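Coming up is one lone chain in structure tokens, specifically the form predicted alone.
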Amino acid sequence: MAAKIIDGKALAAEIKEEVRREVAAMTAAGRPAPCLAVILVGEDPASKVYVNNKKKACEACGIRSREILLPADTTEEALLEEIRRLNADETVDGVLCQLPVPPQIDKMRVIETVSPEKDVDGFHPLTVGRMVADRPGFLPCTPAGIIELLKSAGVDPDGKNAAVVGRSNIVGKPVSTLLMRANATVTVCHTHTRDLKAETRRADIVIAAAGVPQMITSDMIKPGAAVIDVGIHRRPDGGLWGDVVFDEVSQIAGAITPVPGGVGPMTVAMLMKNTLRAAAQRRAAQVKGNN
């Protein structure tokens, strides 16, 4: 029996719907409706392409944005000038760099530099702290969109064991601190892992995000299990794959997202809805200090 679709898409529309009522009444009581700032740096195609989602995401929600393109050439003290910039204007309420930036800048230095209160990717250390602390804060857009992906097709991680493919920053291990947040048992695999196969075989989720095209196969899935493919690489066709052979997994699978339309655009939702939290957040602190 084919697998149930994890339709990403029309979740993300369903996210996105209610962050632009959040915004509306926001608005109707007299607030500016939040802004979000996006940073490009170079000319990098598939960087544009993220960023003119962001922009659309932005005007369907209602949110403000605010795009700010630099060179190729521009100097890492110039770009983390223009972040401290952004960081001081009241009228900024999340503030993202689109990644990568080119070889001259420090990715590590630009993620830091963002100030926690607005940092609606959730990247920086103190972010990632309060995450594995269980700590109210942002969460990280993509492992965010994931958990709520697997709720949306009814499955609970709680005793659950989860097999994590990749350990970036970015998704392997934010992922991995929600999976066990929400009480799965979580195995991180990755280069040095002995027996992939042995370890994605026995997991009820399977979470594939190690950025290798077509590597998770049928034969590494247990029957039943549910597939979230983070991965997004260009096909010799010109269309696009994951990091799962979709059309052989699928047919074991319980529950399997697709490539494109499933992790991608609730990637995107989950930026508006950390934008609208920070701008909440922010009114609420500006109140409060002038009361």
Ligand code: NDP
Contents of the next structure:
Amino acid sequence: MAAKIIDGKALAAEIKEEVRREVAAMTAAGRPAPCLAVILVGEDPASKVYVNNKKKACEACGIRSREILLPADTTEEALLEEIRRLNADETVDGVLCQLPVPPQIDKMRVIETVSPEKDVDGFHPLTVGRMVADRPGFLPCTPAGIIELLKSAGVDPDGKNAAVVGRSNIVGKPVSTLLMRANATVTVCHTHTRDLKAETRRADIVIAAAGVPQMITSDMIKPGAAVIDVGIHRRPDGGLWGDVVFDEVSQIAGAITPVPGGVGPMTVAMLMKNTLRAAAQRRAAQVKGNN
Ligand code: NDP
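Can I have the other form now, the form predicted in complex with the ligand, not the form predicted alone?
Full assembly next; the chain just shown is listed first.
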């Protein structure tokens, strides 16, 4: 039987609508709308698309967005100075720098310079530490979106075997943590995994985040498993591919996300949610500070 297709676009639209309503309530109460600052260094075409998607989502939610475009030869110190300026700007609630950054800039220094209060991407080591320690804080957007996609498909990770293919700081590691928090038994796979197929075939939930086009085939999937495809790859014909061979895996899986229209829109929707949360927390702290 063909898998249930998990519609990330529709779920993202619902989440953005919720955010829009809360932003409207915030402004109706006389408080300023949230503001997200996005820095883009250089001309990477994929990054430009992502930044534009974030800007459009902000518009749809009533969130103010500020775009800071810096040339590809920007020095690390100049970028860090820009981030510090946005950290100190009282009118800005969320700050992010679109990755990747050019080679002269150390990505980790960029991530560590964003103020944890404005860390809506959820990449700062303090934010990551809070997540791992089960403390309240921002959750990274793509992993949080994956958990919402599973929930929307009625897939409860509790007691299930989950295989995460990939161990990056932005997808593999945090989604493993969130699945563990949801009581799954998690196996994290990477390039040193001896028998990837054996690991994925045991799994009730497979998160494909290796960044290798079309690597997950139907023989790697247990019948009925939920498959979340995080990969995004430009096809030679201009379309998009995921890490999963959708046509064949969707014949075996119980539920599957498409590419496009799966994880991608959810990443942006969760960013809107984090920006709203950052604004609400900062407004509450300001009120407390004034009393
Ligand atoms: P990285 O390249 O940082 O990490 C890839 C991970 O996959 C590494 O841990 C690597 O292992 C592992 N890996 C690579 N090849 C294999 C293989 N053949 N078998 C097993 N493991 C393998 O990628 P990201 O995590 O940043 O992104 C992954 C994909 O998700 C990309 O296609 C990216 O474009 C997409 N993405 C999509 C987002 C969305 O919103 N939809 C958001 C973020 C990313 P090792 O550590 O051993 O090298």
